[in-house]
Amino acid sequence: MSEERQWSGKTDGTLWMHKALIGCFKFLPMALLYFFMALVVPFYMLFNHQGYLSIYHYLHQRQGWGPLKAFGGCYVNHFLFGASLMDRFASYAGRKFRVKKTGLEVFDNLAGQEQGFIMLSSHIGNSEMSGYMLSTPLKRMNAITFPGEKATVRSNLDRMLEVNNIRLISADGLDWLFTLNAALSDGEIVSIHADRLFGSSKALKVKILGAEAQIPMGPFNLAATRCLPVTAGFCMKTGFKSYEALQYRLDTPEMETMSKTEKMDYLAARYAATVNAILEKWPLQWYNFFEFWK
């Protein structure tokens, strides 16, 4: 994996900054904090030049926007990304958001079955917020996280998600693989990102927005090997204090006659198609700040 495609998997900022931000959301209006963030975004774009260029290339080359529109879109994209992070910390501080749920009957139906299933997420919209919105007493959800996350973020995530019957599993070492497999054997839900190569060179090729891209093989290999139902989930910011949570079923009965490789390719193609649909509707909520397409 090339240098520019690597990603740390950590939330930016120091421990005291995270605690201060949570404290601010307990007392200050969100509009005021959004205003200050709008002033800071240009400086972030300046010092995070590689991330800015990758978003510009995405908007210009993949979305087909002209240079000026793509440049303006970069600012809006960075602002929305900052807003999604601030919404996370606002949630830690007890703030509530309005949520429209689309396709949640897919999630509810699978949650009511004995067999476990895999929910694929992505770095589009605010996937963490879906953890506060999707909950079921019937099955525990296990969310795979990257190691090295800041203590403030991890402790608040644990606190908030635990009440929704969600457990975080850090992808560190090898023990997490045993925990993941045990969860699926117990009929639980596993939520895992499927749009970034992180620590593995095994990838599947798909077409997203008309160009070839690589996504990690692991989630699709797991689903194909265990013959599990698969969904794709997204949580998109639709307003100042509102989100839309969406669920799509990816597997079909026709997959029963396919080989393992065919199943992986089929699921990857279906996942790519849902990503396409989401990006056509919400092009500015793409938060992969590296050159995703070759």
Contents of the next structure:
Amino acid sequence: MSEERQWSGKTDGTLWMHKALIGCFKFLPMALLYFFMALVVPFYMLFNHQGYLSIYHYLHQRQGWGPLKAFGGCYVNHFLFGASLMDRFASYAGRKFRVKKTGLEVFDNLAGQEQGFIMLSSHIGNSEMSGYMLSTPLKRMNAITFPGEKATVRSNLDRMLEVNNIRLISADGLDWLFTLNAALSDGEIVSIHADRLFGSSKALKVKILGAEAQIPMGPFNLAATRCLPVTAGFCMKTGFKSYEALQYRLDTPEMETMSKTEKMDYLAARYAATVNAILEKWPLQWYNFFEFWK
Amino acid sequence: MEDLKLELKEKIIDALNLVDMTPADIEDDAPIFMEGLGLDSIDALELMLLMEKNYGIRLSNPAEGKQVFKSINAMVEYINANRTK
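I have the form predicted alone already, so could you send the form predicted in complex with the partner chain?
The complete assembly is shown below, putting the previous chain first.
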């Protein structure tokens, strides 16, 4: 996957646009802002062929949808993605969402133990919302983010996540690796994206939706080398003002006898199976806007 | 000093699974990352764990860490001065 074909992972827009957006959410009804976005989405799709085509291919080839349904699905996908971003800014402005919690006891149990663990996140649903829903008073969570996020987004994220004992670590250069290493040695939680290569080109091959895909080796290598528990976390938009937060435990007792490579492959396969299950239930909340399957 | 260099090189080869390499292939003063051994972020985390497990050295300061991983010579020097195991 070449660099130029990947979505940068940063929030679009300038500083003043972000501030204006947060201001809007304080005073304007959400329904009005959603309506405005529904009008803008076709233009966004028109000028962003790359993202639109990759989602069309995903819906048509991987989900097996017909051309017309897949085309309509692209619109809904972009709308839902925009809605997720708007919900993010709405949260900054103090708006609240209803949340159904599924399997969060997995997270709470691990957070209560001395050892740290790794929570794998994905560009599916609204992963940032997970941060607002997971409170870790006993253990700090370190969320690895793409470098270069805009200052407004960054400062708002820091402010909101700090309340839940979550620290953001920007994956820039080599510095973040030392912070990550210290966090794991201190028995903290590390949240890291497991569906996009960054920092290293080393990858593991898995099957997602029936076709081979590459996912980053880093998170799985980290878990296997340090024998850490692993969860996969998702936060799916289920309605206008509602989300479902889900947690799945990926490591199992059978792993104890496995070699490091076997552990990595096992965890990657379990992660892929979880992603499969999520995408079968919420096919339109896949937000990897590049050709994920080659 | 030379014994520790050899031991460290062997541990690096083992930890990073550099199957085609021998300790003699790793130069003492060549950079470990990028143009030297060509290691990346995954390897960096492996090396940090190697330092912690084998020598009781926990690297958490990025500025210091980058100096330590400059070369095999720098690593050995740091291990000698800071090891607890």
